Structures are given as C-alpha cells and as structure tokens.
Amino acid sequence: MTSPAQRVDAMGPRRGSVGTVARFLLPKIGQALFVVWASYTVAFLLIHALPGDPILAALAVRGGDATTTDPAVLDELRARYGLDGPLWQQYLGGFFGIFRGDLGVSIATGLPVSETILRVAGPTTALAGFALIVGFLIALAFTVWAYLARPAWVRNVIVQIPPLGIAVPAFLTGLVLITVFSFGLGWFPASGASGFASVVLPGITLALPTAAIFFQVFSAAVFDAGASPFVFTANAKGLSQSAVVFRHVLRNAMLPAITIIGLQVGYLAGGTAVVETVFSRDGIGRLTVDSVLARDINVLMGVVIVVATVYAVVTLVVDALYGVIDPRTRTALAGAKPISAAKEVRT
C-alpha cells in the first residue's frame, strides 16, 4: 500500500501541471477575448462617427432619387435593422448578439448577416489556406537557398528576391498572372470560385506578400541559429550539410516563424480584398468592398467581427502550440510546479 505522502507526490505533479497550464493559458484567453471586444468598439465608434443616417444612405445607394422619407417608414426600418434607440442601446445589443451568433441583418439584401457572411467564407477559407502554405514554402525555399549558397554575393542577391512580394501591388500580379496564364495559355479560370484550378492564381498572387513576410522573419532566426555554437558542434562530427541545415539549424529557427502565423491569417483575411475583386471571387473580402459601396454597415460590423474572432483564435492556438513546442516553455510547464508539489510534502 501506498502512504499518504506517496499519493500526494502523485497527485501533486498534476494538479500543479494543470495549475502551470492554466496560468499560461488564461491571460492568453483574456487577450483573445480583448482583441475581439476592441475591434468590435473601435469599428463600432468610426461607423457611428460618420454623418448621415446609415439607413437614409443604404436607401439611397439602393433606390437613388426614389428614397423614401416617410418618418414612420424610417423608424420601422431602424428597428427592422437594430439601428434604432441610443448608441449605448445598440452597442450593447449588437456586443451581446455576437455570443448568439445573431451578427444583425443586412440593410442591402435583408437577409441575416451571419448567414451572408458563411455563404462566402469557404471559397476565403480555400483561398487563405493555400496561400498560407504555398507562401510558407516559398519562404522557406529561398531561405535555405540563400542559407547554403556560396560566395556572399550570390546570397545577398538571392535575400532581395522575395521582399519584391510586397513591393510589386497585388492587382499588378494579378493581372499579369490573368493575362499569362489564362488568357495566354489557357491553363487556369481568370475568374470564379469553383474547384481548385480557380484557386491557383488568386492563391499565388496573395502568396508572394505572405511568402515575403514569412521569409524576412524566418531567414533572420535561420541566419541567427547558423551561427550558433552547436552548429560548429555539429559540423565538427562530421554531419553531412543536409543534417545540419534541416535536423538542427530548421528546426530551431522554426519557432519565430510559428509565431507570425496569427498576424499572417489576419492580413490574408484582409488582403483577400484586392485579390477576390481582380479575380472576381466570392469571398469575405468581395464581401466588404460591395458592403462600402452599398453602405451596408452591419455587413461591415459582422466582417469585422469574423476577422477579428478568427485571428484571436489563431493567435491562441499559436501561442499555446508555441509554449508546447519551444523546449524552455514545455520544460517550466511541465516540472515547475512538481518539484514545488513534492518540496511541499516533504516539509
């Protein structure tokens, strides 16, 4: 049989593990939850600051000089649209509906905005995916490219490549690729958003900026863990080049990079905007564009809402696949609070 003081060393391991993961966990949740009220009130505050009435400036993007004025009508169109009553009235209804899924209702279609806003997140989703991947191993092949090329010449010309992603505008890249690869040879859709072939070319265009933010965060830690001491270790024993480049100096230069994953997902969720109206996509950023032009404002409050849910959830999913991957985090989280536990029953 087991004494007490064996069942608490026992017991003591994991409760303070789950102690140790909570404390790391809960401030990072806090966070996520902040990021979503702040975006909420920050586009909250601007939408309202503009002049006009928001529903006489829907009517008459949508009917011009045929408007209505009628105030009885009005009214029953605010209420219709959950813009009637004080600001405080409709921030906290519109704050409290978020934890319904009820994001309001769209003043140029009349349907609900959380079902608008699901009809064209997958084809944004497709999109999103692939160019987070294909530009990740974009990334990652220029830098170990610019990592092993020899002399020092051919390296710095090789690290200037990729930044041209940023520089050259996405619709420029866009048309090109439509002009070259549609037009000219006939291999891919210039427009659509139906099967992968559609994919491709919006996916690329979007890629080359994602790749080249990946690619400046990425070849700084590949650079940086190249001239570290367990790399002359490992060269010193004889490890073929390969080895040393993917077993060691990639797999510690990993973590910076995992760490820029919530911020990338959330300039693809924004930068799907320009791509999905040169390619003519359905997509949450086709969604905005058309909801700006059409005065939509609860569209507009919902897109925001989305993006900013989904990039806090990313970033939490990253920050606690981080501290299970980086050795040191995994090291604390996992023997803090046994050896504390066990120091307690001891004594």
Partner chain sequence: MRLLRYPGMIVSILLLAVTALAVIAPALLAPYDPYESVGTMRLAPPSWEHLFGTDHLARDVFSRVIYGARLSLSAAGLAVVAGVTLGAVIGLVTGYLRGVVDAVVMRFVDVVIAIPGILLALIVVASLGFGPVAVGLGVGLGTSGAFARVMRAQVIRVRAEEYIEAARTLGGRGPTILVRHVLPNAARPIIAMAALELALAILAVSALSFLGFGAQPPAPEWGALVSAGRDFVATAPWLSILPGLVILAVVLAVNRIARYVGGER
Given for the second form:
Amino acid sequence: MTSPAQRVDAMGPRRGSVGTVARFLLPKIGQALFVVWASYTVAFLLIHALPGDPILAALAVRGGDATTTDPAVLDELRARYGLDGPLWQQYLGGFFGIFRGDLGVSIATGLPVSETILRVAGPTTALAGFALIVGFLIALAFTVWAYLARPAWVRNVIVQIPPLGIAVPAFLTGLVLITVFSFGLGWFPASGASGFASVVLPGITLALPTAAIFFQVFSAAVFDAGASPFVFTANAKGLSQSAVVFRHVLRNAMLPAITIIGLQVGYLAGGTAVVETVFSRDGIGRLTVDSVLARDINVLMGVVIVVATVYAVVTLVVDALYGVIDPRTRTALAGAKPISAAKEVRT
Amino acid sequence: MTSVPLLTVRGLRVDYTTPKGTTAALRGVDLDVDRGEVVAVVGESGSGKSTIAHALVRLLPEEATIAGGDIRFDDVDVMSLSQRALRRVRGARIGFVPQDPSHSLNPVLRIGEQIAEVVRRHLGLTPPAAAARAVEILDEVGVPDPAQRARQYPHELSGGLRQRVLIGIAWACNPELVIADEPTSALDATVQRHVLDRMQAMRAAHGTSVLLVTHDLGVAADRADRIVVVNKGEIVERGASAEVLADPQHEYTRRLVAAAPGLRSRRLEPSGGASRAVTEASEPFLRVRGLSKTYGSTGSPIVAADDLEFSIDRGTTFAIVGESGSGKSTTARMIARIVESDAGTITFDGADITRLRGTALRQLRRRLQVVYQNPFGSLDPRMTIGAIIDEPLRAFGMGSRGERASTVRDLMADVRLDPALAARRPAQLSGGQRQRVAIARALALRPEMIILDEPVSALDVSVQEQVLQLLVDLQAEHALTYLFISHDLGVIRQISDEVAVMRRGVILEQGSAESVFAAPQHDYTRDLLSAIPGGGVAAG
Amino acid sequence: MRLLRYPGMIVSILLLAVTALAVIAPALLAPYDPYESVGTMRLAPPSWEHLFGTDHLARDVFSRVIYGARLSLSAAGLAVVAGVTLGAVIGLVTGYLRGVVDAVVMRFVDVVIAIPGILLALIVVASLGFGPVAVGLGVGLGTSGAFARVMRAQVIRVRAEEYIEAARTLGGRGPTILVRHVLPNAARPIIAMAALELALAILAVSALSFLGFGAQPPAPEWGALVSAGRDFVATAPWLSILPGLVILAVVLAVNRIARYVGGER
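Now show me the form predicted in complex with the partner chain, since the one above was the form predicted on its own.
And the full complex, kicking off with our chain again.
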C-alpha cells in the first residue's frame, strides 16, 4: 500500500509500479472472463430451460416429414453433437471446450463451429469496423455543428436529425440504398462481400444507428461540458473559439463517449444480422440467422461466445485506456490522495 | 486623477426569454468603476447582480439577451466589439473570477497549463516561458509548492486552492479590471477570508480595479470602496461603503443591513411581547455523554464525533457551530437517532434513548423532531403542501380526516403561511416558504424539542431573518427546546443561548453565547469570529 | 389544450389513433381482404385504387399493412410488458436489499445488457420455435436488463432522498414509506422508459419478422411484408419501402409521445 503521507507531488502519473498496474488490470481481466462465462451460462440456461428438444427441432427443419424417431439413431446424433448425457456435463464440457477453441459441431452442416465462424469473421469485421468509424465521424460532425449553431431553433432542428438513425429500420435503409445506388445509379453492388465497394452500402446502413447512439452520448456530454463553469472560465480567459471547443469542450466530452464503444460492438454484432441478410453478404450475422432458421443451437452458442469475447476484450481495452486518459482515475491509480482542505487553511 | 472612469455602464437592460415568456433581469443599470477602485455589487439571489457581471464581458447564458444600454471600457465600446475582438479583451484586459471553484477549472487539464494558456494567448509567450510564468503566478497567489502544484489536476486541490488558481488566471495578464462573481460564497468562512485577503493583495500590487459581486453585505463592507445595491434588476442605492451601511437610504437596503447576521450582535426576541418560558429545572432536558462516531473502519478513519459532552436545558437553544467536515451534522443525526452512535449515551427528559428501537423509537419521534437544511430535498416533490404537513398526523393516526385538515390549517397559520398554499406542490413555493412547510410539519406532532440542521443556510439573508424570527416566536409560544446546527456564527448569535464550537469531531469550547462571542477561549473560535465579514463595520 | 402547441405531438397522436383503430378493427380501415387476390393485377404500382400497390399474388398491400398492425404491435406490446415486469421486479428487489444479492444479480444484468438484444431474442426463438409470441418474449428479455438497471437506480436514489429520511423521523413505517414515497417517485422514469422501449420493440419485432422468425405466411406482419417485397426490389421497390415507411412513422410517433411523457417538450 502506498501510504497517504507519501509526497503526492513527486508521484508522476506514469510512475505507478508494476504492482499498481496489476492491481488495476487484474480485476478488469477477471471481469472480462466473467462476462464470457456469464454469457455462456445465460445462453445455455435459456436454450435448455425453455421447452423443446433441440435435436428434434433441428432434424425437423432438415428432414421435414421424413424425420427419424428411432431412439437409437437419435441417441447417436445427440452424442455426435455433444447434446448427450446429463445437463451439467454438457454445460461444463461446453465451457471448458471454449478454452481449447472447441465450440462443438454444427448440427446443420457437421462442420466444427469454430471453423464455420472463423470463415465468415473477416467480412463482418470489415463491415463493423467501417460502420464504427463512419458512425463516429457522423456523430462528431453533427455534435460540433449543433454546438456551434445559432440561434437556438437551428440547433434544435439539428439535434433532431441523428436520432432518426435509430428509428429507421435497418432493412428499410438498406433497401432504399439498394434501390437508389445499386439499381438506380449502379454505383455500388447490391450484394456480395468482395472488395471495398461491397462494404459501402451495408456499412452506411449499419453506421446510421451507430451514429445515433454515439451522438446521444456525445451531444449530452458536449452540452453538459459546454454549459459547465469551466467552459465559462475558458471563455472569460479570452481563448479563441476553436481553443474553447477543442481543448475544453470536446476533450471532456470524449471521455464518456469512449466508454460506450464496448456497447457499440454489441450493437453492431446484432445489427449485422439484418444488414447482412438484406445485402446477401456472408458474415457472422447471416450465419446467426441461418443457424436459427436451421435450429442449429451449437452454432448459435458459438456466436454468443464469440460476440461476448469480443465485447469483453473491447471493454477491457477501453477501460484500460480510460484509466490512462482521465487524470482523475490516473491519480487514483498512482495511489495519490487530494490534499485536504484542513492542510490549506494553515498556509 | 482623470475624471473619465475605467468602466462606464449606462442604461443596461438584459432580458431572459423562456418558453413562458420574457422577463427583464436588468432594467436600466448605470454603473461606474474608477481606476484602482473596488466597487461591490450587492443583492440577493435573483436580484440580477450576477447578470451584471456576465453582461459586462458579454458572456450571458443563451436565453439572455442585452436589450439595450451602453458599456464603455477604457473608451472602447464593448457592445459594438466583434466576438473575435472581444476575445482579445477578455482575460487580457478584463479578468474574471467565477463563483464556483470546484467546477470552474477544466478537470482534465493540469493547473499550470490552464494558467499558461492565458499568457500564451494574450502575452504571446512561448510554451516554456508560459509554463514558467504559470509557476510564478501560482506562487504570487499563495499556492504552496507552486512548481509541483502546476503539474497537478484540479481534483487534487482543495476548494480554497482552486479559487486561488482562478484568481491567478484572472490576474495573469495584469488586467485593468477584474470582475469577481461571488468569489467566495462556496467556501468556508475561514477559507473565504484568506481568499479575499489574497484578492486584496493582488489588487494592491497591480493597481487593478475590481468589481466585486456578492450577496454578503459584510464582505462588501470589508472589501469595497463603494457599494451598489441591486434589487429586482435595478440599482436602488449607491454610495461609499461606510455611508451606505451607516445610513442606508432605500428601504430595501435598510432591510438588508438589518438582516445581515454579521452586522448585528443581539439575540432575537420573540415578537408580540411574549416571553420565553425557561423553566428552572435541576435536570437538563437533553444530556449527551461520551458520544462518539467514526466512519470508515480501515484505511483512513474519519472521526465525526469524539467523546462529546453537553446538555441542553428545557426551552433553550443550544447551537453547534463548525465548518464543513466538523462533524456537527453527524452529531445532530445521532441525537435524532437517524445515525447510530459508536459509543456514549443520549438522555432525553431523563430517559436513555441511545438504543431505543421499534415502537419506543417511533414514540420518541413525537417528542423530538428534525428540520433539514435543504428545503428542496426534504419535501416529497409529488405531494401537496397540505399532504406533507398532514403526513405525521396520519402516521400517528391523530384525529379524523376533517380534524386533521383543520390542524393543518392551524399549523400553516402558526408558521405564517397562507392556507391557500395547501393545494400547491413544493416546486411552486419559494425557498423560505418551503422551509416554513418543513417547520410546520415538524410542529405537527407538538414536539418538545426540534433539531434544526442548518435550517436557514440555503436561504437569502432577508428570508433567513424572517425564518429565524419565526423560530424564536415558536419557541416562546410552544416552550420548545432547540438544537441548532450552523456554520454561520452570525446566525448563531441571533438565536442561541449556549454555543459549542466543533472542529474535526471535537468540541473545542462551549459556554453561554455571550461569553463565547465576547471572550472566545480557543484560537479557532477567534479565527471564526474574525472571519465573519463585516466585523470591522459592526465594531466601528 | 396545451398539447396543441406542439405540432409534432398532434401528428403523432393522430397517427397512433389510426394505428390503434387498425389494431382493434382493421376491417373498418382496410379496403380489401388481406388474404384474397383483388384481380389479376400483380405487382401493380401504387394508385388511388391500391395505395401501396399489389403484391406478387395480386393482394392489396395497403390492406395487408392495416391487418399487420395487430400482429406487429401486440408482439411489441408483449415485449415491453415482459421487459418491464421482469426488470422492475429485479430492480426493486436488488435496489431494496442491496448487499450480496444486489452485487451478484446486477453483474448478470450487466451481461444481459451487453449481449445484443437481437441475439438474446434469437436464442429464445431458437428454443421456443418461431412466431410472434416467441419474438415478443425474446425482445422483452433483451430489454429487461435496462429496466432492471433503471428501476434499481431509481429505488436507490429515492431511498437516499432527504424526504425519505424525513418521513422516517416523522414516524412513518417502512412499508408505508415504500408505497407512499419510494414507488411514486421511482415509477415515473420507468413509465417514460417503457414508452421509449415500445418504439424500439416495434423495430426489433419487425426486424425479427423481416428475418423470418415471426408470424409465418400468409399472415401479414410488418417486417414480413417488407421481406416479401425484397424479391422484387429491382422492379417494384414500393412493395418493401412503403410498409417500411409505415413502420418508421409509427416508431417516430411512439417515440415523440414517449419523450413527451418523459417530460421533454
């Protein structure tokens, strides 16, 4: 423990020892592991607690009326897909499989789930990355525009625009974009996942709700910061408009905005299901939809685990970054304490 | 000296536009500040005094517009300056010390940088030179270890230190005028004095003119050459500080002077000639022995109360005075049995109430009531005033619905509230009215003792005075015993019989109000007394 | 009336009134039978006779949209009711009890919030089978986490208010205080949030039905109508886009009213 009496002033923010960094990071790593475990558990409980036999449901989709009811065949199938034995065994087996990279076998195709997901991860990553960046930029542009806009009614109009991004169904945006830019103007392909051009339309479709969410947090933070006394001080100091906006307003507003990137990843993972279907594009979202259509719970579980892992890792990175960026947590990290008022009275 | 003032304001009018319509915040204000002069603008909340300060540098909130008038600063027409030109005047020639030190510094920039960016911008210093200058400025405003402090962030500094940093920023470019908007109202009394001393020193060293905006007539009297009194957007009185205080001309100023707690030295007497019924009992009504409380077991424990001993006679007022963190509120809450004490005993009318619980504790509530500091937080926003006052009657099943309604009317009359307000909700009442509601509610069960936790500190001085007078009258009418908690010695002087001075959980001294005020024994008490603004005027 | 000062509110209320009528008595609004062909005009463009045109089976799309309101909105309503109920119970209990229960349960709630809502809904659909009820329950489960968090925060906030402490010093008993002070003060944000979530639930339900997990053909559900038109997007884009615009309009109207309920003007 750092003693409170230790000289605060001499402690540079980056002087935290390996021990302090570990104390800061270890709980967060634990949290990330917890998220993966809990997601797996929640999904497992949902699938097995709700009525219905997964293997029968899957076979019904695959075989139609010709579904076998021979118990011996069913048992063999259950064993092949890891759905045999008592529930707790399935639960533990599935969980420990994660650490070996083994997510089971797809009921629909018989291929390993991890391989199936890995094959479509690339296009989805490209799509989500594009949407995240474009969404961020749109939100930033609207926020600064709205902050500087005068008079008040103009700004009130501007702030109404980005939230539309979340109210418009993604399939509607996608279909309108296809109608105009693929069939109408012929600028971009209407489907497929090859080349940068194929990312643009689905990427924009996905970027609009992403921008709406970013804007919500940005604008709240920017208007909060803008109305705060320290921005008044900055103006009273006679700083230039750009210095006030960039050094004082945006710098503070970016902090809360960073924290939602983790949640955005989750949102994007969900959003890809619709967008990839609309644009007939290979990817994790479409794989999820297909696995549900085939009642292929093994692939579905795999997707849940992969999404939870990505979310957990992103959150971990964002948390760690936040700790470095925000001086308030940085001080806490270094073990320093604010000097008490009592100390100052005597000076 | 030249006859042209540094700052001339003529006919300044500011309107606030809300969805409900337009209200005039300033209705034609004339104001002059000469070179090297300190002018205080004094008024209560809502008077428009802060609007004057903000309008001078044209930094009003968006819903406010300058509807007319002239502002000339050193022969520059401020009203006709472009925003760009204005940004060259602010900070360079007109400094500004804002009200709230805890939020007025950027939380993610280092202290030194926040000073350095001003001198870089207006004096054109190179970054290293500006950084060095920032350290010098910190030293000049009395921040210890300036070089190390410059590398810290605002949250690592106390409120008083932050306000010094803001003073440093205001004076960084050696401006001709500094506008200080309630610079110390968020600080404890002793810290307030240090900060004001520092401002005075800066003013003397640089020959700056200062426009000091304050609600505190005492502060104005101590620090300003001239006083301007604002009420409802108009200047009602102006003149040299001593003259305004000694011989106020306007009726509003007279009320302010009469109400200013620091400027008077007597205990309020019940109005209407009633006398206080102090029964000469051998046994004190409330006795506290060895009362202790520590928060936070491991690490760095905070001692809120350490072995407290005192007793209160029936029908008298016992006051505990202390600054924030002294433990005075915790003490009140332990006696009210809201917070559990660690050790010690509390005896109420001969019975030990330290560990009462269940029905016995509920029955104690009928005899011992609490009024809180914040009249905004202690009333349920969704209930009507009538229902709020009725609540304790209902809880104890006192009378039928009709009987209770008439009791509520009586109680409202008791606290001089119009019974027509019974149908309103707390948000529709003023702060003073709300506190009267809280007092009426506390009186509903006809208690024998009331614990008053900073009951007037959220109110304007003239309202403070009225509420204190009400408390004194009620004490006489109902033979009430008060435990009165306050940080404000001026208020305490108006209401208490016995006083205890607390700091960091310890009672430093206690005794009759006269003796503590006339002959304080402890250094800290003397410090507190001398920190009361306006002390000099009252003595002279 | 004060409402009339907000033109957006008037439009929203009118639109929702029409939508409500479509839910209760679609036959009053729909000019044609939603399941029967109205002639031989397949894929006809919008006209006065067929406002939204006709589909590949020559059915009147406008009538199908009117009839679809009931399925789509009841699934969304089910989602909100399920989400509020589950969330409010969790939030009340954890906010009231605090301690270990709170810590453990809220960690799980965090995770439920982190898993994308649509993925949770898909898991439920995969186990329960397809249909509007499964979709509604699935979407509701996805929103329950947020409700739980807000309810808990409200309970904790209100419990810390000075007027709660005041009520206790005035001799109020625990349950009385909970009912008279805590619940009324905690409920308002929940109601406002439920209204907002209804808009999101309509979106989520229509997305799932677009993906084919809702009511099965030929039942008319909004998302499914858009999906059915997709095959003809190159030649008859209005088939998808007009029903899509109806969804958008209803979502915006609900959202506007929800913000009004939440105190925004």
